[in-house]
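Presented below, as structure tokens, is a lone chain in the form predicted on its own.
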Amino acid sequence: MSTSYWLDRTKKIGKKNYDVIVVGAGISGLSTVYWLNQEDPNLKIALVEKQRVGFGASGRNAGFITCGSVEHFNRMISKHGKQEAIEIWKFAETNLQLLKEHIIQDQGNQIEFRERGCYSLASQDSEFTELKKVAQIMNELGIATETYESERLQKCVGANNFVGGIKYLADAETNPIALLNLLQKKIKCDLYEQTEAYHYEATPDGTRVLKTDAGDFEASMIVFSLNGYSPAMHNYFSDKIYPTRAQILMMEPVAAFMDGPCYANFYLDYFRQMPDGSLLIGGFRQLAKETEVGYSDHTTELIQNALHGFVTTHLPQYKDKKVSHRWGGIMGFSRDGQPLIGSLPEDNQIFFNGGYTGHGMGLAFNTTKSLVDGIFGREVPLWLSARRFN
């Protein structure tokens, strides 16, 4: 982060002093918030961001409530072991409980919210076995999976030249910004856009002062909601959290033909339909992945190619549509793929969550109240403390 001399504000406004200063106003950052309120609504807050809320990857997602990680669930147990996997899937369960009990309540209508599960697709049969040991492993353990032929397959979902898939009974799908409006209001905050900050000090009195564009920012704990951007904030998370982008296009709208959203090619790639009937389709990033990292969200003639070709080859009913956006997005890939939440290491009032690595929709509003367990001295779960990175 950084600021121009000539765009410092700092000298024509005052110093705001607040107890807790949380920085992205993000859905990690809104959900911080919503936490902390719990915790003791008589905080007073500030909420400070850069552009406006949800500009960042929150506003550039594909609206997935996904449960689970950025593995399949056997590649999950290989990694972290049974139990600490199962922990895992249970925990992005939990998130979407939560935000439906204490954000969506009635108002799923209003957000576009929807509970059809997801569907992971294979193109080779390769993949299909492997999805299939995925269903029968999840299902002996109590997680509610579907395995489709190819037939079944093709009236639900409308895809072509897929060998057969799975389904997430338990994920959902929503607008992205319509959530975070929701849960906006439901916050009590002081909230600063257009505000960049860029520097933090901690005074003699033990408070400390977040630098901005806009004016100094007083409290005696920060919390840095930044996920993609944490790197350039602090060095601390240079070798834990990379600034990924993932690109998406859509589609004008066709008469509605697809029961749920869907993942293919491991997780890679995604697409779902729309309430209106168009389509959103993002992914391809292994195709540049040296290239599609950094902190410019532009698009690229490459993957956006990719993407318009899987349409063609994959759901022809929008062979003779055009495309209506194309946009870039930064993710916060973590160094082992699981958000992480701690305190900076040289000051235990510098707090921060992050490194949702393109599953901030199904993780963030859990991981924020991990954090908040933290900060007032519950335990967390280990593989998500940033100290399993020590």
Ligand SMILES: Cc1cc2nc3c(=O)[nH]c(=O)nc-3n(C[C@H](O)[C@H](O)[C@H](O)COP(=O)(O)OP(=O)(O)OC[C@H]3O[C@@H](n4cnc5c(N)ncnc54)[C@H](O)[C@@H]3O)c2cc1C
Contents of the next structure:
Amino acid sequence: MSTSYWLDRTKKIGKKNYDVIVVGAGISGLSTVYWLNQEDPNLKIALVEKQRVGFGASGRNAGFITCGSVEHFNRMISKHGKQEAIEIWKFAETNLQLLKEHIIQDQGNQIEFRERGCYSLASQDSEFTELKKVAQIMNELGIATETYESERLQKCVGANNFVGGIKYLADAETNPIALLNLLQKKIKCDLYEQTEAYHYEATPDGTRVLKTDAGDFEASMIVFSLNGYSPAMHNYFSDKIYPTRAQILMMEPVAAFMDGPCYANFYLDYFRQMPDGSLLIGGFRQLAKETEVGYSDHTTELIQNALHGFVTTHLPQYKDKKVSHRWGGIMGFSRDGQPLIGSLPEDNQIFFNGGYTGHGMGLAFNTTKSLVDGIFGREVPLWLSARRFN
Ligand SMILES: Cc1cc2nc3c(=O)[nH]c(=O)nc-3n(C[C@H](O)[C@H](O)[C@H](O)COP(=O)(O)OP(=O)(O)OC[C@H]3O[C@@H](n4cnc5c(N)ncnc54)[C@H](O)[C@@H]3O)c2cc1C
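For comparison with the form predicted on its own, produce the structure of the form predicted together with the ligand.
Starting with the chain above, the whole complex follows.
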């Protein structure tokens, strides 16, 4: 992005000076501030957000805090090799542990946090065969899973027309905005909402200037925590993070009928029941991959009909319940499905994280911890480093 002569408000409102400026107040921006506070409580930090805390994907997601990745574990092994696949899975398990230890603590009830595990369901025999193989591999590695044949599965998740599934026992779920609010209470920074960052400049004395619609911010370093919005900030991200839309449909509350959140169809679709009984169904972007991209969060008839069709097929007893909400949000997909952290090749004081590929609630807290490790000269895993794309 750029700033015009007419939009530049610096002269009117002066400059603001900080040690670090973090841009984007979703789960990853708030978490970045948290780890910077832990590193040095004296750092003066500005958190700059175009709209308000949680306006992006962090306030629009389904609230799954899942381990692992965007695909079945056997496929992760094929892509990354066994050791790296285990490392990625353990990294997400650590993410949840860190969230519990540092943020959630004894406030679980207030943020609707539940550790009930998460199911992965198959509607085709071939996927169930693959899932059983996944469960075997994972159990041998000490990652706890359980396998469910269709009848037992129906009793646990109340859904029809699935041939079977597996349950990852370590997964959790939450109210995403409540988690963000809790995280926000634990950080120390000056928060500037309704402040859109345009671009940054480096001055000869090493100061980085962030141009925003509320004037200039100065600091010695900037961190972009923009996930799906990253390519709009800088071209570097245009072949690394792809803005990708996801849509959700929410139905009015019904009596509790499922004992854990569910993914289906190779992680592409998902559903869960809220503590108040509301039913959330998401996914189906695979039906319109070419249009479910970009920065618009509107919903479409095609995807919303498919989400309702899912209810008719798998949860027919609720198909006539009222739809209470429909929404969309922008995710940041990376080239290999894993997040990326690093600094810009042209400026080693401009840092970033993003590319969570639909799993930032399960990854961002630990990812930003690694980012702060990197900023302060400690080693970071290569699978997480943006250098893997060089
Ligand atoms: C419908 C949907 C369902 C999902 N379900 C899940 C799930 O169940 N579990 C899970 O783990 N993940 C899920 N995700 C993905 C998850 O929400 C994201 O991975 C995560 O929220 C990314 O967090 P973030 O802070 O990096 O980005 P965001 O939350 O998108 O935050 C980026 C922020 O930057 C701000 N911003 C943008 N441009 C500028 C600018 N120029 N200046 C200042 N600020 C700017 C935006 O307003 C936004 O607040 C889902 C996503 C969607 C959309």
